[in-house]
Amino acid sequence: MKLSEEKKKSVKLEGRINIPGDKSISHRSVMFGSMATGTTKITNFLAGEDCLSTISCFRELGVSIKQEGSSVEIQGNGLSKLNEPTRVLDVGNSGTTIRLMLGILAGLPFHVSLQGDDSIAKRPMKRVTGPLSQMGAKIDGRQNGTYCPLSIRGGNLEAMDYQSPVASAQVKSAILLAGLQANGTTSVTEPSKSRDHTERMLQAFGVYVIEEGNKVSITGGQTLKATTIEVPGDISSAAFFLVAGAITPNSRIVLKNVGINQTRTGIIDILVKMGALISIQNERVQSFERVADLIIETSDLKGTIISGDVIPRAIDEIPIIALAATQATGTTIIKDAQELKVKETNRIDTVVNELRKLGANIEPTDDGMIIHGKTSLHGGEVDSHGDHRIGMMLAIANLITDSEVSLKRKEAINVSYPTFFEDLQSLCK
């Protein structure tokens, strides 16, 4: 991405703009469509390259979907009528696609590959494979599977009350559906909670989920029953907006028609707590989840600490959240996030040196970063290293540079957010 070789010209953002379905519960609605019998229909379905991966993967399995745009129309014959594939699954760059998938796998009495691309070759899977492999699944893989690529057979499951040490719907999700195949009660508490995505979406397809505080406990051999499923806008693609529209001058965005579960909603409780300006409207109830439309201006904001219980409910926003701190007065401290170790990238390392190419006052510390504000940001050359989040976030802060700020692997927003750069152009006025 570069604008223009010559000066920028300063920018105002002003519109409306639909944010694109969100992309955890597009993952799980094709799953658990897959999963269920019927025909379930899915719309504002988020045709991201990760969400692709996901049909791809059950397609190999034998489900017949149908995708056209945002609309996608699957024929599910339960999990019993899922295939032996004859090829290896390739997740391309998803990890929530891998590590949910080995769930559902570990309950079938048959054997699955699974690869990704380098990035997927990288990530932990051991925090899914272990409690799996407890529960009776047989896997192995690179340094006996805690990498990719994996090898799975499944089958005759025990349930288990699993003690997570670390608050994640991935993990959390894994074992659920894992349970949903075991002989028993299968339980999953949290150190704090983490997105219920999954929990919702089963009671949507007729699944009973006991919740207790951090703890969710599900029942083995319920069946799913199709659906139809309206996927909210996602939050994380939400926040780089709300963040465009609180640090560029004489802005007034309106995002519609995204979910507002409340344990996503920690990009907003942080920058309200800095000081934005940000307003709810219309909000309502669809497919149990929260939905409603989201007004930001141009704010004043400040320097402030994030830490403790808001960070599970904000992991994936805190690249942008560390660009509007370097435009907050004062100093903002981002703790308790080892987690953003573990993602696409090292992101405390990738968000600290790529902030620091235009001019940023940004350190890493070993569980997140300290930024200091406010300061004025220069243009640059810049690499999203393959990561949607880091890509849509320097892209943001092409907005306040003085100069231009060249993007290097661009394509990798198209994970997330294929029409990213289109719906930015539309607001620039």
Given for the second form:
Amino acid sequence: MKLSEEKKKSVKLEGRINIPGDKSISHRSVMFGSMATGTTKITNFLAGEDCLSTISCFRELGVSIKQEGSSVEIQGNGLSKLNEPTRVLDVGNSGTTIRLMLGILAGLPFHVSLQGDDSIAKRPMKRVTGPLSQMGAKIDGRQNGTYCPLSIRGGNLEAMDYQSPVASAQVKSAILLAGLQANGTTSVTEPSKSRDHTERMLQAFGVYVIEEGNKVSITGGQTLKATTIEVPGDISSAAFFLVAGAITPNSRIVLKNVGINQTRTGIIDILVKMGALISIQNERVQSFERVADLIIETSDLKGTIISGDVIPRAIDEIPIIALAATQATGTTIIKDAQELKVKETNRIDTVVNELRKLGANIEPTDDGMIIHGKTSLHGGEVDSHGDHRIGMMLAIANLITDSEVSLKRKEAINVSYPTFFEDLQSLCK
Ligand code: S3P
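Can you swap the form predicted on its own for the form predicted together with shikimate-3-phosphate (S3P)?
Now the full complex is given, and it begins with the chain already shown.
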């Protein structure tokens, strides 16, 4: 989005937007609806490229799925009616699609090949293929099942107690979905709690799940019954506007209908700790999640330390938090965030390199980054590197730079927020 030099000096953000559906919940709605028996109806589905990849994969497995914009209807016939696909499944850019599908396919007695884009080909799959192979699935792929393309032939799974070395909802979910088809009770224990949408949603589909602290258990042989899901707005998408509102002068914006699940609200806790003026209104429960409207005003931010248990609760928001930190007085230290290296890009490198091009004082560390603020950012040519969240962070930076930020590969944003630029434009006054 282009802002003229004149406009740039006076731009402020005002108004309200409806935040599009949560990506994690949209993926799971399609997956669980396809595994269930009966008609699952989904509203406020995120029609972004990642979730559309999930729909096309399940269509290849023989599921009838009608999608019109944010409304989806799935005719589920149960897990046993999923078919061996005749084509290679293409997950596009979506880590959630491939990792959770591997968990589902681990229990099914047929062959499937999976591939994705160049980013997916670099992302570690052993964290999922390792435990699923231990449960009995036959998986192969590049470097012994470490990288895509992968092939899997499932069936005859034995339950396992898995101590996950990483706090990852994708790992946890894949093992629980395999556990649902295994002989006995499977449990996953994480070093700290990752997002819990799988646990909540499986219960909404009628599955009995036991949660004890960071341990989740599920007994095999249970079936899913279709349900109705209204997907809450994605707090990871709202995050870009929370920071935009905080760092753009004279701004006040209302973000409607945002999911505020405790395992996802690290961004709110971090911004409040940095001094952001955020208020949470109209809190309510929708389907199986808490939602609210979030109001953000221009704020005087100060640096902080971000580490430990809040990291998995804010892992996708670190790029935009880094931008906020460039506008905060003092130093912000982000640590314990090694997982950033295995996202759609190595987000330690891409955040540091791209923000430096705009004049940020930021240095990478082994497990995060250190940002010295407050710096006046300037314009320049930057690149999303095909990573949607890097693209959106750089587009928000354009609101506060003294001259234009020109963003290469901005189409990556369609992965999670196809209407991002329209929403941003509607708030710019
Ligand atoms: C997701 C889990 C997270 C997150 C990703 C979505 C999910 O990944 O980064 O965007 O829907 O389960 P990890 O499980 O790898 O941390």
